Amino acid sequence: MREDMVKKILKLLFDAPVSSKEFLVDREDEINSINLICSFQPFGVYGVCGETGIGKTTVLNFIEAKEGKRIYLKLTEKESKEIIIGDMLYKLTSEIMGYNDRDLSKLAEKAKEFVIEERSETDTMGVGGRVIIGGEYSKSITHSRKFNVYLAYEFLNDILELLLRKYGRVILLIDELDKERKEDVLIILDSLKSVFNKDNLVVIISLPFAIYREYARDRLRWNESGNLENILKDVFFLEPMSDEQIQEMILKRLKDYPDFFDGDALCEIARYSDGNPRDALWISQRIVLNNLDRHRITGDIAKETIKREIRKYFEDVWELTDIQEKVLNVVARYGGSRSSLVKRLEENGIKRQTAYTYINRLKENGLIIERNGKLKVSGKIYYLIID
């Protein structure tokens, strides 16, 4: 390939969240009924969930506001509860002072001077000092200061107010919140339900996958509401994409390229992929830097690419048993129901409790997949195992 290609074709693969319906697929669903919340429900907070890669960020780029306005906050500092209330804090601040209103202005810039004092102040508090002992150092002693959060709730509760005295509503995004713990996030949207608690202030906020579980729990009690209800209005899920689906979010990236990847080369990506649109664009870069001196992708290629790609990365890290591995080729072989790959392995020896004891353990390891009362093997797994 020339040198231009290569570049473009690797740009066009690029890992990036989507801000183009041109290049969207398959999550126009959703897209819509969050549009709908934003448009008519008088207030809440919604969560966005998903696996990571899954494309969370690109369904908040296309969440509109009829009226009123849309504030978009992509969170970067988590090293706490604290840290993540004042950057919050810190982004809707540097948001707002770019909107040319002197109220806003002025209320930004005083808590934006307030969440650098209190990092500047708390850092230097924590770099401590030593201490003379019989003649010689000790160990350096730490005076610690935490962050002043309930200044910080003040300041994001008087920013939101006027937000909507200006506006009549708001559409609040918060991004990237699903890269923490379940449980610290559920601390921190918990602490925030005052704040957040406001007629005409919508707030979607991207949670990670294990919330989803947990809400979809709590809405099945019957008579008894959770924790969850009592913070989130709502959750959507975004389903991992089909390999159809996934062939064609490549092909549209490749317009101008329609026939790099063969037919059966996008459906060796889409294989190993398993949905995820993040783990499809990784493995079609690999395959384009491990083929340089290719015009063309064909299946027999990317196969082969794939599997060196994933031994290399992959092959030290899980250590498979004789049995584990019997199992996992078995899935691999002909997937299908819990009940129908129990009888497969009973006709290749292993009993039938081993069986399903040995199915539910790879499973919670995520070396077996289910999709729709379907098992499979993951693709990571598909291609270290097969010859």
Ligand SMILES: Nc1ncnc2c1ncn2[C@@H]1O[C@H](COP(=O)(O)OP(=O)(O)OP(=O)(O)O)[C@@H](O)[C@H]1O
Contents of the next structure:
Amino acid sequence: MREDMVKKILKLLFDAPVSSKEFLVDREDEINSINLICSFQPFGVYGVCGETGIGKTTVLNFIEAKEGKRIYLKLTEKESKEIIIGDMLYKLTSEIMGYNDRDLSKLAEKAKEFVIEERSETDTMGVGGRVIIGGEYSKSITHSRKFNVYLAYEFLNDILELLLRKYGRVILLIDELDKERKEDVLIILDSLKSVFNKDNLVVIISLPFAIYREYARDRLRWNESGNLENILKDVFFLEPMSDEQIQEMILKRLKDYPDFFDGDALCEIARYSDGNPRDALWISQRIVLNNLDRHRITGDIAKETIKREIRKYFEDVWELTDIQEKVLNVVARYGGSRSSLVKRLEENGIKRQTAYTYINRLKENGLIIERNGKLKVSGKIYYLIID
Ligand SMILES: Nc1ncnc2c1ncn2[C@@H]1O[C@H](COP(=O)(O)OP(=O)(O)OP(=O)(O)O)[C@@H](O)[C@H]1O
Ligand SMILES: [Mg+2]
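If the one shown is the form predicted on its own, what is the structure of the form predicted together with this ligand?
Following is the full complex, with the preceding chain placed first.
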């Protein structure tokens, strides 16, 4: 392959959220449903859940505000509830300062100063409880100060109210909250309930996968101070893509090089990805980089490269016991319903109860996955154990 072609193909396969329709695959239903909410629901907080790399940010990119203002915030600070809320406020102020509105800018300026001052003071106090004045250490301060989260709520509240007065309706998209622990996210959302519950304010938040599971399973109590239904009006779950959709995604990106991966190679990429577009892009790039001397990637080449790559990355991570390996081999070879697999395992000399237990545990660990009611081994395991 020529160098410029390698560069171009790698760029086309680069992992970044999609924002142009040209490259978008599926997700119409989810995008339409969320857009309906944005247009018609009186207010409320809604979640978008899904495993990492499944396409949450991509979906958020296609959410529009037919009426009013669309505001997208990408959170980056983690550490604690206070810092996350401070970050939310900071990102909101940066956003609205660009609107060239005097009232909004004035309020945003005040709020921004508050966050910066709070953060730097809190941080200085955190370091050994000392404050530096005029280059010298002042007397050490024994107490440590905490970020004033109540003032942060007040600023958030005032800014949102002003935005609503100016624009009539606000669609607030908050991305990357899904990287926090489920428990922390719930505490944060609960504490923001009164700030977010405003007529004509629709808040869409990307949430950890675990929250969906909980929401879907029981819609029950989470703890004494509230339940999920109380915090979230609805949650959208982004399912893994089908093999065909993964292939479509790669083909759309490589439309100038339609023959670079042949049909079988695309099947191998999809098999590896288990419907996760990020995993598909990652392995595709690895295949390119490992085959610089080739102009076309066949199924066999893709398969051999994936096997090699997987062994390099994952062999030491999973140390499988003999019996685990036996179970995984049977599942890899046959796939199917749980009971049919247990029967096969019994034929291979594994006791019925043991077989059930092993299958369940391997499924909990993600080594066995379920798609359309059928069990199979995950893509990573598949390429680790096949010959
Ligand atoms: N519907 C889609 N059509 C085409 N490509 C997609 C789609 N969904 C996701 N992708 C691709 O998959 C990758 C991951 O998508 P994205 O960043 O949106 O996922 P995410 O769920 O927000 O991930 P994270 O958990 O890291 O925030 C990106 O490279 C994106 O281009
Ligand atoms: Mg994202």
